[in-house]
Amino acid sequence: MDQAEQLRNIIKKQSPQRKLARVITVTSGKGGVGKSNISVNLAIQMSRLGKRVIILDADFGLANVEVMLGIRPRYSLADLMFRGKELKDIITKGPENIGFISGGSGIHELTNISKSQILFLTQKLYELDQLADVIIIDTGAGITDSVLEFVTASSEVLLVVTPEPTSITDAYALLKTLNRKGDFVPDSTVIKMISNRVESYEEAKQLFTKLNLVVEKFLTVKMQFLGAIPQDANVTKAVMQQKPYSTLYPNAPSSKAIFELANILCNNATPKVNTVNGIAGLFSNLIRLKFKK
């Protein structure tokens, strides 16, 4: 029995009565489209709606979530996995009662994990499931191995796209590459598109329709339209101050729009797909993918 199989078996043995967190993976085809900003502000708005939210910053090397919040964490996921730190040590407190975890190099080191580390990681991840109602994973941008692995392992994905032609083409390239992966099962992943930096809701819908027409014609990937966030100068102002626009400018058009998206997500149940829920389930899939290489 390989290590990935061991982890899956451990997860199956957990009590079905234990509540697992809802895991939402946020990604994009290219950088600079506002993906991390959406992750942070979505977390804040979901927290305001009564959810316990933790962000996992899986954008290795760039630490965009840290920059958005103006907070530098002391420890990362790698410290939990390989350096003896406890879960409470690596969760950094953010605004509006959200927490966030820096991924560090932890994900890249999964292929070297031992049986005892698998047992330890599973136990800690189940602890994380109990500490949060929602875990938002902010991936890197583009068609990198780590991004594709996270999206393939996820059951609920938010795809951020802007009207820029490069954003549209890169989003399609991401979906096309994902579609070609033998491990990707379209029926097990719900992909919801967010149109960001649009001038109107009509433009947002047109953006989705444009991309979805090509996706439906050439790919087996299924997309849904989640909603839109308008072009808003307050977003740039907030980034410059290293504060989330939801807290700095609560009445700004962008803040109201991200609240609507959070409200839609909170009022919709976790997608019914054929995957193991919770952050432990996602990491089980992630390890399985890595060990197949």
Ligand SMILES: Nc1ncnc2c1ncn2[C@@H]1O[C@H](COP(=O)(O)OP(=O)(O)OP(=O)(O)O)[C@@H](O)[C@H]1O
Second form
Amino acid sequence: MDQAEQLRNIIKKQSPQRKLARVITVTSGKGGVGKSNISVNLAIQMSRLGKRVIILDADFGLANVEVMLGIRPRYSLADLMFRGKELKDIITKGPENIGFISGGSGIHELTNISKSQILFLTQKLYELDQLADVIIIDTGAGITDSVLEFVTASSEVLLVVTPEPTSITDAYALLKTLNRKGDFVPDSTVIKMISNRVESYEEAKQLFTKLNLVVEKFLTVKMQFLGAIPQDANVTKAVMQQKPYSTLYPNAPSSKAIFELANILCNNATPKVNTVNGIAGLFSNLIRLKFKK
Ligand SMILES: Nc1ncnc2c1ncn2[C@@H]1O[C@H](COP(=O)(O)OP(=O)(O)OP(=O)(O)O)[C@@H](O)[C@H]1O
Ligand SMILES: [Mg+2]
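Switch from the form predicted alone to the form predicted in complex with this ligand and give that structure.
Let's see the whole complex now, leading with the same chain.
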């Protein structure tokens, strides 16, 4: 039995009737375009819609989510993997019933992980699938191997773009790199674009049209338009206070926009792709891709 088969068996064995979490990966070409703010506030708005949401901070270097929430987690994914902690110990409670897991060096160490550790991790993460309805993965900045691997292994990706020309060209560069990646299967990953920091909905749509034109012309990757978040000074104000804007300023334009996005996502069931099953499925995918090389 090869390793991929072993992983599939683990996932199958764990009571197939139980629902697995929906995994949403938030990414961008250029850094600093609003991924962590979107991850955190989307989590809050989905929690308000009755979902159990956990954020996985896959930005191991900068620990964005914990800085944004002003909470220092005691443990990270590395403690689960290497120091005998249980899954419940590494989930930190955030505002409005959201939970988050700090990637710590755990995500980084995935690069050098052994096969038995992978099986262990996949089993542990299967428990996470039962604790959450939605898992939001906040990826790091830039087109790094780790970001590309997360996106390739995900079935639902939110691509954040701002009107800045470099944000658009970098988003295209990310899609182009994915497109070239032998193991990226366009039909298995739905890419939904969010236009952030726009002045109007028209500007947001135009941004999508502009990017999509070149994507359709040169790539096999498919992209959809999810929606817009306006440029809003409350975002920076909230970041300074280390509290999510959805909590501090629930009526701010950014909060209303993200609530709208959460609504669209919640009413729009998990994408019709069958390669990834929950977070355990995503991680087994991730590792399978890694070991193929
Ligand atoms: N809608 C918005 N309106 C105004 N400012 C915004 C908006 N979204 C993001 N910003 C600003 O951009 C900054 C960066 O946002 P954020 O940290 O969420 O980006 P990121 O993509 O996660 O960055 P990194 O790539 O470094 O992880 C915020 O601190 C805030 O000042
Ligand atoms: Mg970030």
